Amino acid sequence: MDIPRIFTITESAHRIHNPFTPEKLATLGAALRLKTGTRLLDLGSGSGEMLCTWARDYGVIGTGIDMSQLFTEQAKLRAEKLGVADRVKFIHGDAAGFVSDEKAGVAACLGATWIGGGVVGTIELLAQSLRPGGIILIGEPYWRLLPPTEDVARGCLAGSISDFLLLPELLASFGRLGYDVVEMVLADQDGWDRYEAAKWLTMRRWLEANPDDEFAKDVRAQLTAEPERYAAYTREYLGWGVFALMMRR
């Protein structure tokens, strides 16, 4: 059970693996006002950035869940290094479908919410680890700007435009399901730009070091065509933020 090799590859290098820097994953765990002891469950935690800092910050409990190998690995030694190993856990995983035994006072997927099928599959996934009263993390990309064409939307990775929301239109669509909004933090170009430019330099390093590899033309031409196609599409069109749900009473 793994990723796609392209992911393990690219983000190699990455502590977390969407648009937020550190400064943003610390204003967000601020905003949601963790006290000591907060079970937090993270389903896509990748490389463990979020439950081991706010582990070392807020004193928060729990565990993570990955596909990938190499980033579930990653998220332990970071443990180790933060001094967390003993209030976080990371498991192997497939996140899809996974329901913890231990209910959470926050239950997170951030940029992974094609574990549920999408985001309405995501929030009811997440929802039956939850424990009254407690917090749904959702991290998901939305338009800054609408684009023009079909085309515009693929460049920036999309099946189609229809495949996101403008963000007012998303907030909407969270009410809608029965939850109040009560919090958001939004990545902004200069988050994007650590999350995407960063594989270059990975990727660049990577096709140094395995010249002969059998991926290496596949990787080689992702190098050369991502950094025009990050800046002419994703970069302009695409936003990406974190949204605290509470269901409504």
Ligand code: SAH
Contents of the next structure:
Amino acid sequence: MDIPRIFTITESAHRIHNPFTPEKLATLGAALRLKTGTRLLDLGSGSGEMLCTWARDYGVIGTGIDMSQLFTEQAKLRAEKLGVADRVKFIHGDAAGFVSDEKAGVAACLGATWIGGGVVGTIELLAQSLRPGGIILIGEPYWRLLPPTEDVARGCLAGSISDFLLLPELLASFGRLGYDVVEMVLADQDGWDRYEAAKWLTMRRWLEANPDDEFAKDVRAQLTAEPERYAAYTREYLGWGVFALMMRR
Ligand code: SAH
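If the structure you just shared is the form predicted on its own, then what does the corresponding form predicted in complex with this ligand look like?
In what comes next, the whole complex appears, and the chain from above leads the way.
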């Protein structure tokens, strides 16, 4: 079981697989006023940067589940490196339908809401692992500017304009599901650059190390096309943020 190989190639050097910088991730952790010992569940935990740094900085404990073998290995190494391996656990597996027995104070899914079939399904899934009064974290794109055409949406690698909402609409949609939005931290274009542009050097180095790989043609095509595509579309039109939700009573 694993994710498509292209991600493992392009994001092998990423610690954070989303447009957040380390500073934004720390800002989010501080904004949540986490108490030592808070249990965090992270579906699609990637290379584990949120769990590991929040365990180090805020004393959280918890579990991450991710379908990428490579990213899960990197997460375990990161936990060792930061000295928090006794507080965080990383499981390689499919997080779809995952409900934890030990209820979490914070249940998160950042940049992987397809795990629950979209934002609505992912909130429902996370809610099943949450203790009463807990916080759900959803990391999700929104339109910074509404694409004028479907072609522009596809340029952002969205299926269509309707895949994402404008920020006020996204916030309102959480309310309609019965949740208060109690915090949010938004990525900016510099953060998008760290996420997207970091892939280019990784791809270039991979191509030099793997010229005869069956994937080399695909990676070469991506490296050639990505900077312009990214600058014209994703960087202009797509926002990304993490939204903290608490169920209304
Ligand atoms: N939350 C992490 C990773 C986001 S990238 C971060 O923000 O850094 C999306 C992640 O979802 C990848 O690590 C990918 O391996 C993982 N993933 C994709 N499908 C999954 C599934 N069905 N179950 C668990 N993880 C999945």
